[in-house]
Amino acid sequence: MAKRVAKKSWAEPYKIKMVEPIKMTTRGYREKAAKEAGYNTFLLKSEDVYIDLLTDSGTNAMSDYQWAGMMLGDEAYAGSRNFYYLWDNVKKYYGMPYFVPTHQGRAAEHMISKIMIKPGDFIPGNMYFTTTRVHQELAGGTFVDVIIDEAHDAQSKHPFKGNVDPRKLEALIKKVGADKIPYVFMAGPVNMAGGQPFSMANLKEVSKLTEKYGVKLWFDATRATENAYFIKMKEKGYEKKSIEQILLEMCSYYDGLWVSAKKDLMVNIGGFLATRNKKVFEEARNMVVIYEGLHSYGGLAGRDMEAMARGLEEMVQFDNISMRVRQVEYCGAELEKYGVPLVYPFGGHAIFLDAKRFLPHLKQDLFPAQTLAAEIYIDSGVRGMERGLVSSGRDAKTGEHRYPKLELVRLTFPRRVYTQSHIDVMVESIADVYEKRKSMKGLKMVYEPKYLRFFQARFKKL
C-alpha cells in the first residue's frame, strides 16, 4: 500500500469558461516578424505572439462577476450610478474620501504632476517608473531616487528591496529645502527593481519623516495588493491580517494615490486618482474635464466603471493574489534549475531575467536586455519586455543615455490568463536561449522617439 504523502500541489483558483485560440508559428516566421518589428517586442503584432508576457496592464481575464456587471452599464453622460458604486468602493478599500476617475493610470500621473509640481522642484521616490518620471519632468521637476542600495543589486535577497532609504530622503530635504519637494512618492511593489515590495515599518518611518518636514506623501498604488501580500507573508505582526486590512493601513499614511486599474482591478481599461486632500481633489476634478471627460466618467464608459468597482472587491481576495504570486515563484524555481540568472527575491507580478549576467559578453550600450527579449520571442513566440538601458531613456539635460545598474527582461504574468503548462513552455524556451547565449551579438538602435522610447524604438542586429 502506497504511503500517504503531504499535499504540496496547488492549482489555479478558477475554472476556464471561455477560451481564446492562440497561433503557433515557426521559427522562420518569428525571425521575419521580429525583424519587421525592429526587434522591439512592443512593435510585434499580437496575433504573432504565442504566450504574451509583455505586461499585466489591461491583459487580465475578468471574472464572470465582472462580465455580468458590464451589462449593467449606466451610460449617462453625467452622474452614472456605476461612478457612485466605484467611488463607494474606493472609499471602502483605499480609505480615501475623494476620487476622480481617469481612462488609465498615466492620466492620473499627468494630473498630479501638473497640479503639484513647479519648475525647479525635486520629487524623491523609491526608484523611477517610466511614465511617472516623464510626467514629472514635463512639469519642470527632477526625479531623485531614494530607494535603498539593495534594490539596485539583482542578487540581493533583502525581503523589502522597495524600501525608501530615510537617510537619502532626509539628506535631499536638507539640501534643497522642503518647499522644493511637492511630494515624496512610493510605489509598491517597485516595478523597475523587479517587483520588490516595501515594508510597513519603512512606510511608517517615511511617514514620520515627511510629517516632520511638512512634505506630502503619495502612493503609486497600482499593484498595492501585491505589496500587502508580501507584508502579510514576510513582516512580523501581519501574518493574521487580511489583504484588505493591510491595504487600508498602508493607504492611511498617504495624502493621496494614483492607480492604473488595468493591474490590480483586473480590467482592460481604467484608472483613478484618490486623495484625502480636498484642494488637490477640486483641482483634479476641474482638470479631468479638460483632458479626460466629465468628472463622473473620466474617459470611461459606465460599464468599465462597473467592472472596476467589482474588480476592487475581487483584488483583495487572498486566493486571487496568492495564486498570482505562486505562479511567479513556480516560474522562478523552474528557471533556477537551468542556472538562468534572475532578480531576487522573485517579484509579485513578474520574473525578471538579469540580462547583464545572462549576456556578460555584451556591453550595456549593445542593449543586452533588448537583445534577450527579442531572442526569446524568436525561439518560442514568448513575448517579454526590456527593462534596462532603453527603458531608462536619456538624461533630459545632457541628452546622454542613462545607464541603470539593472538591465532586465521582464516576463509579466497577466492575472487569471495562463496555466502552469504555459509557464513550462516559457521556461524551456529561456533555458534553450541560455544555452545559446554566447552566439548573441547585440543590437544597434536605428530609430528613437523623443519620449518613452522603449515603446517605439527600432533596432537592427549586429
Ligand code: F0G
Contents of the next structure:
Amino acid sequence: MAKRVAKKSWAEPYKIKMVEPIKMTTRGYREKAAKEAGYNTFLLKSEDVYIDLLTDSGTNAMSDYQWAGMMLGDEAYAGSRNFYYLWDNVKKYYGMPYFVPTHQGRAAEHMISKIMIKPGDFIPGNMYFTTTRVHQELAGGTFVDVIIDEAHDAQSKHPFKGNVDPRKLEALIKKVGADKIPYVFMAGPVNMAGGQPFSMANLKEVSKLTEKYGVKLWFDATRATENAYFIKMKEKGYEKKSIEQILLEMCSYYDGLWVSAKKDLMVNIGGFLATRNKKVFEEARNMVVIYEGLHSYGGLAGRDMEAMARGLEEMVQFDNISMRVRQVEYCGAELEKYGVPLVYPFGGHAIFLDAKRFLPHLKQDLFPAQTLAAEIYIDSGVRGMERGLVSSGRDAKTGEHRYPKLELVRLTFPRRVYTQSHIDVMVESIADVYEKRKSMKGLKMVYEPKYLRFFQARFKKL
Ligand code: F0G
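Moving on from the form predicted alone, please list the structure of the form predicted in complex with the ligand.
Below, the chain from earlier opens the complete complex, with every other chain and molecule after it.
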C-alpha cells in the first residue's frame, strides 16, 4: 500500500515573470575584487556579487500589481493623487492619522530626532540601530540600551529577545528624570539583535510604564509585519488574529512611528513618519520641505508613493509574510546541519552567523565578523554584512571603540528575490568556509570615516 504523503513542504506564493541574470565569477577574480574593496562588502561592485544577501533594504522584487501602479504616477509637484492614496493606506494599516513621506527611513529619523530631542536628553530603546543612534547623537541626545539581557546572548532561545526590560527603563527614568526623556523607542523586530521580536505583553507593559511617567513611546516599524507574524506564531491569544489586526493593535500603543519603506513595503525606495501627535506632525511637515521636498512627496516620485501604497496592501497578506520568514528559517535549519554557529532564535529578515564562535581564535580587535563576511564572498560570491565592532563605531564622547557583545555576520533576504536553490548553494559555501576557519587571521582597519564607518571603512588582511 502506498504511504500517505506528509505534505509538509511550502513554496513561494508567486511565480516568476521577469528575470535578472546573475554572474558566477572565479575565486581568483573575487580575491582581487575583495582586496580592491578593502575587504568591505559595502564597497564591492554589485555586478561582482553572485547571491546578494547584503541587505533586504530596497532590494525587493515588486509585484505586477506594484509595477502596474508605477504607470499611474501623478508627478504633480503638489498634491499628487498617489500621496493621498498612500496616506489613506497608512491610516488603514498603521492606524495613525498624520503622515509625512520621506525618501527613506533615516530622513524620518533625522526629523524626529531634531524635533523631539534637546541636548542633554536620553533616549532609551531596545538596542541601537546604526542610523537611528547617529541621528539621536547629532541632535545632542544619548541613546540608552534597555533591551533584556538575553538579547545580547547569541545562544539564548528566549522567544521575544526584542523585549524591553521594564526594570532597566524605570531605573533610567528615576535616575535622569522623565523630563530628560523625550521618548522611548522600540524597534520590532530588533535588527542588531538578530531580527528578534518583542511580545505584545511586553509592549503593553512598556506602554503602561511610559504613561505613568508621562513619557512618549515611538515605534521603529520598519519590519513591523515580521514582528506581527512572530506574535501570531508564538504569543498566546494571537493565533487566530490576522497580521493586519496585530499590526493595528501594536501601533495603538505608540504615539508615532517611523518606517523605512524599503523593507516591509517591498519597494526599492521610500520612507515616512506617521503619528497621532498633531504638534510633531506639524513640525515635521514644516521641516520636510527643507530637507526632502514638498510635504506631499518628501523626496519621492508619485510613482514611488503608488508602489508603496500597493506594497502596504501586500505586506499584511499572511502568505507573503509567512513565506518570507520561513525562507529565513529554512536557511538556518540547513546551516545548523553543518554545525555552523548561529544566533538563536532565527530572526525575521536574516540569519546571523555568530562570528565569535565561528572564529574563536580571533580577538574582537581583529574584526572577526568583517573577516568572515569577506571570506564568504571570496569563497562563493555570496555577499553578507558585518554587524559587530565595525558597525558599532566609536563612543561619541570618549572616541573609543564600542565593543558590542554580539559580533555577527548578517545574511539578509531580499523579499521575493531568491529561491531555495540559491539558499542551498549559499549554505554549502558557508559550510566550506567553516571547515577552513582556522586559516583566517583577521583584518586591520586602514581607513575609517567619522560617521557610520561600516559603510566605507577599508581593511588589510593580516
Ligand atoms: N530602522 C531600521 C530597523 C533599519 O533596519 C533601517 C535600515 C533604518 C531604520 C533606516 O532606514 O535605510 O531607509 O534609511 N536598515 C538597512 C539594513 C540599511 O540593511 O538593515 P533607511
